[in-house]
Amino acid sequence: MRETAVEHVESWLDSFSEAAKGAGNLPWLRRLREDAFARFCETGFPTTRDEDWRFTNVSAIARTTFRPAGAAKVTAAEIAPYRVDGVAAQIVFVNGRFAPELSQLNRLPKGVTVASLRERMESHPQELEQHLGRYADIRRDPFCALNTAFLSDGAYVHVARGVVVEAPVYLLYLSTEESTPAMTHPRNLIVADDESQVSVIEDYASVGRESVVLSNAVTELIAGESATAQHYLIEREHLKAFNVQTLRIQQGRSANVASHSLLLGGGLVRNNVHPVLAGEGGECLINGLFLGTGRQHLDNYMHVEHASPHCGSRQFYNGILDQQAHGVFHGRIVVHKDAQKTDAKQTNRNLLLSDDAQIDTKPQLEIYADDVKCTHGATIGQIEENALFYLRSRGLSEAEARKLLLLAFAEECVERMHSAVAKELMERLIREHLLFLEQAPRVPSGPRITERAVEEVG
């Protein structure tokens, strides 16, 4: 046991004890929570000595005493900017709690269930037991263990065999202003049965003034044989927010799954994507864009496991960093012994818009099969002066030319998205954020968010 990793665990005991009182009477769920908390107590928070966390210091989270976020009301006017046209359903959570009065669940096709996880556990516990907690790795990831220990509510999406959901399902998580550091642990379960098709948008945002909050979310996505699933993550919380996301994907035979991420907000953000291609002939796309400014820290950790033969995976991540922002891309492809004929590719491209911006990139291959085709690569650069000069020579101002080039760079990721609704939403948010980057005041030199947050809330 490493003292540096576990020294801040005791402050979580009271919160867990309180949460356990409302854990319900399901023995399997109680055991799941207790096992996860025991694991968290054993390992504590990760440190930069852990290889998977070497570029991200989470001491600001470890040193802060978080309490469960309180119940809060969000008005129709406050949620209006987050309404999305053309979705099959919109389910809203405020401070981690299902808000039925803000949700729209009446346009779902037959064979599709979208509900609060808490309510579904009460009404159909046997339906969730076969999947919930079966795939998320509490042994490897302390934040996943912490989420499982505090598992309370989130979204449940189930698509029956052969059902095609044309429009995406939209999951909206809103955090509100809190007087003391607050935490939520959203848990989502998405099950796409054999030969079904579904798209899910998962969106994290803030309302009200900035306050210190921790959103530690875990999503388990199970794609059955020949199923097609698209998952879209949007992170746009305010700059005092800590956000840790884990997407665990389990793919059956010939399943086709895509993960698309857009990281815009948050002071310290960690985005984990862990697909396991467990069935032969599966295909997986991991596609993402992160835009950082100020002293934001945006960490993307990809862990792709090829466990069966004749599977393909593609990773494409682009980063745009300005001022003193720090980006991380750590992509790991593991090809197991039986995964012959694997075809995997990993690419990370980054633009640094200032001398103080920083990127740590680590593409990584771990191959135990001998008949595979795997490649990886990373680039770090600045806006090309020749392209900038060409656009300015055509009458554009320098600001207009820079914005056009950045949009083209970001558009590479958007073009890989299939849902028209998700693409339109992502494009709008990217344009708005690039305008914000252009107009944002320059941040003076100083400690990054991981250190500054400790001073603010410690």
Second form
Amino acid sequence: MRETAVEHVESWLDSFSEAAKGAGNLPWLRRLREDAFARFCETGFPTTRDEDWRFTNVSAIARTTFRPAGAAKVTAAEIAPYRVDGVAAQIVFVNGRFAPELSQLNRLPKGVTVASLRERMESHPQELEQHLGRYADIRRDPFCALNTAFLSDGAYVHVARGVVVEAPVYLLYLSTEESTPAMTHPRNLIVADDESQVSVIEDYASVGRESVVLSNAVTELIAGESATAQHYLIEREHLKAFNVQTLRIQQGRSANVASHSLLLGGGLVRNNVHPVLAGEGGECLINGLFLGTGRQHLDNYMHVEHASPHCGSRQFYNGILDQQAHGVFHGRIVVHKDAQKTDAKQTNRNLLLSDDAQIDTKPQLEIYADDVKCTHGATIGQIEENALFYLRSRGLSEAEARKLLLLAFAEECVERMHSAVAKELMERLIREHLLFLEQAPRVPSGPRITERAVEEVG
Amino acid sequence: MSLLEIKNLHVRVDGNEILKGIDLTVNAGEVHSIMGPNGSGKSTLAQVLARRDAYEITDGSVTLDGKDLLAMKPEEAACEGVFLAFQYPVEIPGIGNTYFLRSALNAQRKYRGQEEMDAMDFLPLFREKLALLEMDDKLMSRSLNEGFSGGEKKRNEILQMAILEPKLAILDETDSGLDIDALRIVANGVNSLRNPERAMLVVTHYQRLLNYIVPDFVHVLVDGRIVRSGGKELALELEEKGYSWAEPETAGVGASAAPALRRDGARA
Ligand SMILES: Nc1ncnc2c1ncn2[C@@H]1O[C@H](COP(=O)(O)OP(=O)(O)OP(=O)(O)O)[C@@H](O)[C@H]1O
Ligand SMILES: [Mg+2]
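Given the form predicted on its own above, I would also like to look at the protein as it appears in the form predicted together with its partner chain.
Complete assembly follows, chain above in first position.
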């Protein structure tokens, strides 16, 4: 590398060549990875001078030496809390590696494939070549570049033309305790062929004691003509985790896609959702809820691209922030020149539960067509004293009344979800988390994870 | 012992004195009406009794069944039997009416050491009270007061009161915004709850409501003070002569007149 903006570049080179050894021999794949790594070395990690990263400082990630997470075992007892009833399949990854002994892939209907991306690359390379790496933007986003450079495993979900799977496919990513900072780069590919229907839950969690990890995941979701796809993201890692998520959606003609996110865990989280409405008549719903406490930093970066006429997009994000948590909602809508009759809507509502909690909310509309309807709105408020008093005046305790009001606020997001199984799971996690918020000890003022992690890592 | 005893209550809001020495005694079984012009402090009194903490109490005392009401939180006051039907009931999206009502009832039952009611036990009670207030089932499947008309909100307040069965019910302008039919229904609901153990404080501007809910005593509140107390005929007199007729008396006679009036309104 002639010039690089990357700190610890030797360590990155080391990790990269180490990972390349185990990555198979497909020439197109090798090229994809090498290009991505070169691009990452060129740009390095983003800084807050970068408009896309204005509110999120990732210098703690940049300064840390992460090594690819090692292989680890997760016991049946450890995975038991992560079993979800009513799913079509469950595929489990431990430290980024497919764990067949923990996965349940045997009840899939005909026309549906759920597999390890790595295994599928060996058995059906051409099938993957069509899509893999075609959509995720390694030029614009260094984390996407990094993920692609280290691309090795993740989930592959394919639903054949006209096939409908009602029950969701459940993807679980567990990271275990490590003695030094560890990283994983899960890479998922979801392909819903024309007129098919699928829903997928991606769940990121930690087992064992807290240790510094970076989960940098990229999912490419391709929805064919008139396909329907529901994507659910759950982030519930421990507070030492850095989590960067990118969901890149490519929608065909009349495709109907929804992204639902629930951010509960992670010390520093960046959730990118980037749908491109590439065919006429597409509909996209982007729905999310983030609940932060302590010194969590939860950043939601939406980038909705209307590239075809007569498409609709709806963004609804609700945030609840307590203690010194910092939330970000950046809602970018780009309407291309030909995308006439676009109907794009964006709403971000936030509740701040403490004086130290903070939210940055920023709409960004870039409209190059003339016949479009774009609206956006954001609110920031506290729990309404009036409502609280009303509930208490009927006998509910203050804690109970607050919980009801927060649940009601969160419920708006759950109600937009489709799958009953996903709804039930989300609702349970939200309830548990609100209880946790109520009971969490107040942390004293101090640096956020962005700085704290550096101190610990040295 | 009286159910409610207010003595020399002084209350400030944002540094302004709103209640300037209220004395009022209410016994179980009595219905007292509080009348007065806009801004005289009627809602302030009602909200203080329901223990809203936005008010600064600078002097005086209030007891409920001998217990210090001013030391209670809103939920404790509720569990001890205070119910306020709000002048402006709050809309709360996302919380179901029925669910809320059952939660509230159970919170109060738990406080009193009674067993909680499950949905099956609750339903018959709920239906009975719905019928009493001639309310539609469908309304109840909605969120708390969300999209309710003014009249529907007021009826919902009385429905809650009918289910929670308080010792002391405070109705803050429950009649305002009601047409004559709704008024009749609401009054009917309230009257059905009158009994020797229960007292009511009925805040209103107009004598109209008092044709349906006939009070034992009427008090006139002007500028944070009770300036006159009397029987139900006082309401009629007020309607005829206006509040200005009631006012000068205190202005002229001063504080010495107040105890006499109080005795009149508070036969222990
Ligand atoms: N939260 C508050 N902040 C400031 N002033 C207040 C507040 N609440 C009440 N007040 C003032 O206190 C006074 C009494 O108000 P209150 O609502 O008790 O009157 P009211 O007799 O109920 O009037 P109305 O007949 O219009 O309902 C008014 O001057 C009002 O502006
Ligand atoms: Mg009032």
